[in-house]
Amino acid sequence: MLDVVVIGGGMSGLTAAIHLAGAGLKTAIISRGDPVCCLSTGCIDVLDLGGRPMDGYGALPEGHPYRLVGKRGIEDGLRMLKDIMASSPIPYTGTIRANREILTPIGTFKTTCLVPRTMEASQGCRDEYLHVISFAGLKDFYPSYITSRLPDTGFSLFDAGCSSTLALAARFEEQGFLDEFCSWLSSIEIPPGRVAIPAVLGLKNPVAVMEEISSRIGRTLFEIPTLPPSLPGMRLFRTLKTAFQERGGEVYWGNPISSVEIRGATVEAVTLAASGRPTRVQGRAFILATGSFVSGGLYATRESVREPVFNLAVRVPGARKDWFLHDFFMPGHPIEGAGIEVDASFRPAGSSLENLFVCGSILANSEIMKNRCGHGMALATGLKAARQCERMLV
C-alpha cells in the first residue's frame, strides 16, 4: 500500500508529490497525460496586482487559496521550486520581492516573477537595440510582430533545415549544428545590443547552449517563449517529474481513473482504466490536483459544474448566464471562481472524506487569469496540501 496517491501530474500535483516523497512517504502520481504546464511559458506568475508580487495580497478575497496558504506559504513554494531547479541544468532566477518583464512573441511584455535563466536578459531589453533571430519555416513565431512594436529592433533568418520547435531543439543539442549557427551569427553585422531567439535552445541543457552562443558572438542572448508546444514549459515539467522519481516516487501515466473505493470517511483506492487488466492503486491518503476546466478537473454542464473523480461539491458563481462577461477577452470572468472549497487543512469543505486533500487550480476563488497567479498558486497550495497530508500520516 502507498502512503499517498496524488491524482494529477501538473505543477501542484508534482509539488505535493515531491515534498511527500522527499519526506520518506511512499508516494505515487496518477495522470491521464502530460499536463497543461507543458503548454505554458515556463515562467512562474505569483500575483500581478501591483509593482511587487505581494503588493496585491491584501486585496484578495478571504476565500482565495493564497489567503489560506499565507505569505510565508507562497515564499516556501517558490523557494522549493528554485532549489529543485538550481540542482538541474535549468536554474530559475527572480525573487518574490519583485516582478519582472519578459518579451512575448507578439512584441508585448508579460509580467511574471521567476523565469528560467535563459529568459533572464529579457528584463530591460526595450531600453537598447534588440536583434531577433528566427528560423526559415518556423510557424507561430514572426519577428515582424516584435519589430513593429519595438522601434529599435532588427531581425535575421537562419535556415536550420527544420521548422518545428522540437526539431530545432534537437539540432541545438548537436555540436556541429551549434558551430554552424554560431559562425553564421558571428558573420552578421548587428548594431550593439542584445540578441533574442525563440525558445529552441535544446531540452536538456539550454543554459549551456545559450552561454556558448553568447560567448562566441560576444553578445547577451535570451530566449523568447513561443506558442505551444512550449519548450520552457516542457523543460519545467520534465525536471519536476524527474525530481519526483529520483526521490523514489511511482508514476502511473496515461490512464484515467475509472472508479473510486470509499469506505465510511476514508478513500481506500482508485482503479485505472486500461485496455487489459485494470490497475488498482491503494493509499492511506489522497491528494486531488486535477486542475480546472482545461485540464479536465472540472466539467461544465448546462446547469452546473461537476468534479468527475470524487463528485465533490463545486462552488459555482451563480446561474450559467452570469458565468461570463459580455467581452470574452476581458480577464476576470466569474466562472474563474468555480472550484472546490477547502478548509484550513485543505480538505474539501462539506465532505466527510478525512484522508482527501485538494490543491491547485481546481480550488474555488482562484481567478487565475484575473490575478495572474497560476504557477505560483500551484506551488503554494501543492506544498500546503502535502504538509497537511504529511501531518495526518506521520
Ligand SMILES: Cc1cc2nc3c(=O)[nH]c(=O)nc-3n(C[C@H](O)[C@H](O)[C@H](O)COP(=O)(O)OP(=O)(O)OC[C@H]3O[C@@H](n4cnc5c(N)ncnc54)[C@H](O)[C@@H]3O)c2cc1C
Given for the second form:
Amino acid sequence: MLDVVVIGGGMSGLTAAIHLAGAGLKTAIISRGDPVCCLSTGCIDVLDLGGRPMDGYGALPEGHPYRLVGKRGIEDGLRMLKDIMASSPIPYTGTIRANREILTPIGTFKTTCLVPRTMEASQGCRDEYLHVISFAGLKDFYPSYITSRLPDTGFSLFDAGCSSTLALAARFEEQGFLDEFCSWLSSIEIPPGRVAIPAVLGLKNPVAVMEEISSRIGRTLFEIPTLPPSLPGMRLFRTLKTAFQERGGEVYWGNPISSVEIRGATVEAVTLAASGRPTRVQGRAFILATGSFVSGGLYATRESVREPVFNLAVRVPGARKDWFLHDFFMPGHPIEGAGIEVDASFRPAGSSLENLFVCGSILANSEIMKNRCGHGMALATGLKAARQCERMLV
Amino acid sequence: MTFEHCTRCTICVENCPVYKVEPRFPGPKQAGPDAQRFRLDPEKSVDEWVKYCCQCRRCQVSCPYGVDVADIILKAQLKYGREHLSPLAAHLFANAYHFNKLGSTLAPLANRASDWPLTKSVLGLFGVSRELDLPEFRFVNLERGRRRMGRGRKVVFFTGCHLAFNRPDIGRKVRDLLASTGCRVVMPAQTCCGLPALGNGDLDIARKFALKNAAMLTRYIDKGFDVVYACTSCGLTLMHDYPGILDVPGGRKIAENTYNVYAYLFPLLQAEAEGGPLGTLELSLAYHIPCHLRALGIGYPAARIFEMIEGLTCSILDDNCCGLAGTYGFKKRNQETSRRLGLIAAQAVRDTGADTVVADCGACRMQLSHYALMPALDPAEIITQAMANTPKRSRAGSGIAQKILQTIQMKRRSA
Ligand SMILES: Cc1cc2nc3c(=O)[nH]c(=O)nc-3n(C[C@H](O)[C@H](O)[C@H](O)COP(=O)(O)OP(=O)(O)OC[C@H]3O[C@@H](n4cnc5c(N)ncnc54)[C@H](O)[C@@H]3O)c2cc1C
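Form predicted in complex with the named molecule structure, per the form predicted alone context:
Full complex below, order starting with the chain above.
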C-alpha cells in the first residue's frame, strides 16, 4: 500500500510528488501521458499583470489559487524548483522579485520569471547587436521573423544535415559534431554583440554545451525556445521526473484511471486501464493533478464541464452561451475560470472526501492565460497540496 | 482512441527514439495519425518508411489523449508487409524461433558457425547487421530442463525464446525463485510469442505462433494455473496483442491471468522477508527500463524488490530505448539507427556511475553490455545473488552473474 497516489504527472503533480517522496512517504504518480510542460518554453511564468510578479497579487480575485496559497507559498514553490534544478545540469536563473523578458522565435518578447541558464542572456539582448544562428532546413524556426522585427540583427545558417530540433539536440551531444560546429562558427564574420541559437543544445547538458561554444567563440550565447517539440520543456519535465524517481517514487505511465474506489469519506484505490488486465493501486491519500482541458483533467460536453476521474463538481462560469467569445486566446475568456474549487486545505470544496487533494491548472478561477501564471501556479499549488496531504498522514 | 483524437501536439515526436537519429522516418505523428487519414484499405501502401518505426511504443505511452499511435503504425507496417515482398532478413527474423531451436540443438556447431566470416557475409547478403554478435546458443536449453516443484500456487512460466535458447541459466533462476516461495512451476512446451513476426510485418506467422501458445496457456489457466513471464516483450505481446491485434481464442483470458514475474514475486518475497531485508548485496545498479515494460502500465516491479535488498542502490533509467528493439537492430538498414540509440542509452547508464546495468529484456541486455562495456544482468540474477548472501538462507548463488558480481565487488574493495 502506498502513502500517496498522485494522479497526473505535470508540473503540479511532480512538485507534489517530489515533496512527498522527499518527506519519506511512499509515493506513486499515475499519468495517462506526458504533460503540457513538454510543450512549454521551460520558463516559469509566475504572474504578469504589469511590473514585478507580486505587484499583481492584490488584483487577483479572492478565489484565485494564489490567494489560497499566499505569497510565502508561491515563493516556497519557486525556491523548491530552483533547488532541484540547481543540483541538475540545468540550473535556473531569476527570482520572484522581478520579471524578465526572453526573445521568442518570432522576434517578440515574452515576460516570464525563472528561466533555464541557457536563456539567461536573452534579457537585455535588444540593447546590442544580435546574431541568430540557425540550421539549414530546420522546421518551424525562421530567423527572418526575428531579423525583420528587430532592428540591429543578422543571421547565419549552419548545415547540420538534419531538420528537426530533436535530431539537432542528439547531434549536439556528440563531441565531434560540437567541434565541427564551433570551428564553423569561429570562421564566420559576426559583428560584435550577442549570439542566439534555437533551443537545440542537447537534451541532457545544454548549459555545458552552451558554455563550451561560448568560450570557444568568445561571445555571450543564449537559446531561443522553439515551437513544440520543445527541448527546454522536455528537459524541465525529465529533470523533475528523475528527481522524483531518485527519491524512491514510482511511476505508472501511459494509462488513464478507469475507476476509483471510495468508501465513506475515503478514497481507497484507483484502477488504471493497463494492457490486458487493469492495475489497481491503493493509497492512503490521493492528489488530483490532471490538468485543464488540454490534458483531459477537465472535459467539456455540450451540456456541461466534467471532471472525469472523481466526477467532482466543476465550477463553470455562467451559461454555456457565455463561453463563446470571438477569440479563444483572448485574455479573460470565461472558460479559463472553469475548474475545481478547493477549500483552504486544498480539498475539493463541497465534497466529503477527506483524503483527496487537488492542485495545478485544474483549479477553478486560475485564468492562466490572462494572469500568465502557468508553471508558477502549478508549483505553488502542488507544494501546498502536498504539505496539506503530509500533515494529514504524518 | 483513434487517429481522429490526435491534436498534433507533438509529444509523441518528442518521445520517439528513431526520429532523433533517422532522418528517413518522419516521426510517429506523421507515420501514425497524420498518414492514417490517407490510408485506404484497398489502396496499396506506398509508405515504405513506416518500417523504420521500431515499435518501442513510447509514442503511445506519452500521448496525453490516449491515441493508439504505435498500434496505428503497427497496422500500417503489417499492411505494407502483406502487400509487398519482404526482404529476406524479415523472413529470417519472423521465423527466429525455428532458427533458435535449430541453433540450440546444434549449439556448439551453431555458435562456431555464427562466428565464421563466411556466415557473417552470407547473413550480410540477407540484410543482417554485423554490428552486434548474434546471441550465443546454449545446448542445455530450458525446454530440456523441464521440472516441477513446490506445492503452493500453480504457475506456468512462459520463458520466451531468449531465456529458452540463449540464457537458460537466467530461466532457471527465475524458476527457482518462484519455487523458493512455494510455487509449483511448470514449463510446458511453448513456442515464440509471435512478436518478432509482428515486428517483421508478418501477421500470419505471428498468429500461427500465438494460436499454439494460446491453446496451451488456456488449458493450464482452466486448471487453475497463473501465467508468468520474465521477458517484458513477450509479456506485452501476451497482454496486449493476444487479445488485441492477434485476436486469438482465449486472448482475453490469457491477459487476465498473466503476470510479470517480479510483480508476482513481490508480495511472496515480501512475506518471506517478514519486514526485514530480503538479502544483502553491496552494489549500485543502473536499471534500464525496457520500453515494453514501460508500456505494460504496471510500474517497475523489480525495482520494488530491489528496495528490499540491503546495500543495493538503484538508478532508474526509463527515458531511452536501447535501440536494438528485438530484431530491429539486427537488420542492416537499421544498423546505424540502432548503434546511435545504443550509444545514447549506454551513455545514460555510464553517467550514473553504477557498477552494472540491469534490464528485464534480453535484447536490451545484449545492446547495453555491448555499448556500455559492462556486464548487463537480469533482475533475477541480482535477487538470487542477494538472497544467497543472507546467512539464514543457504541457497547458492551461481553461474555467470555470481562471477561478474564477485569481480565487481573485488574491484570496489581494492578501489
Ligand atoms: C502549449 C502550452 C504552452 C505553455 N507554455 C508555458 C510556459 O512557457 N511557461 C509557463 O509557465 N506556463 C506555460 N503554459 C502553462 C503551463 O504549462 C500549465 O499551466 C502547467 O504546466 C499545468 O501543469 P499541471 O500539472 O496542472 O497540468 P498538466 O501539465 O496538464 O498535467 C496533467 C497530467 O495529468 C495527466 N492526466 C490527465 N487525465 C488523466 C487521467 N484520467 N488519469 C491519469 N492521468 C491523467 C495528463 O496526461 C498530464 O500528464 C503552457 C500551456 C500550454 C497549453
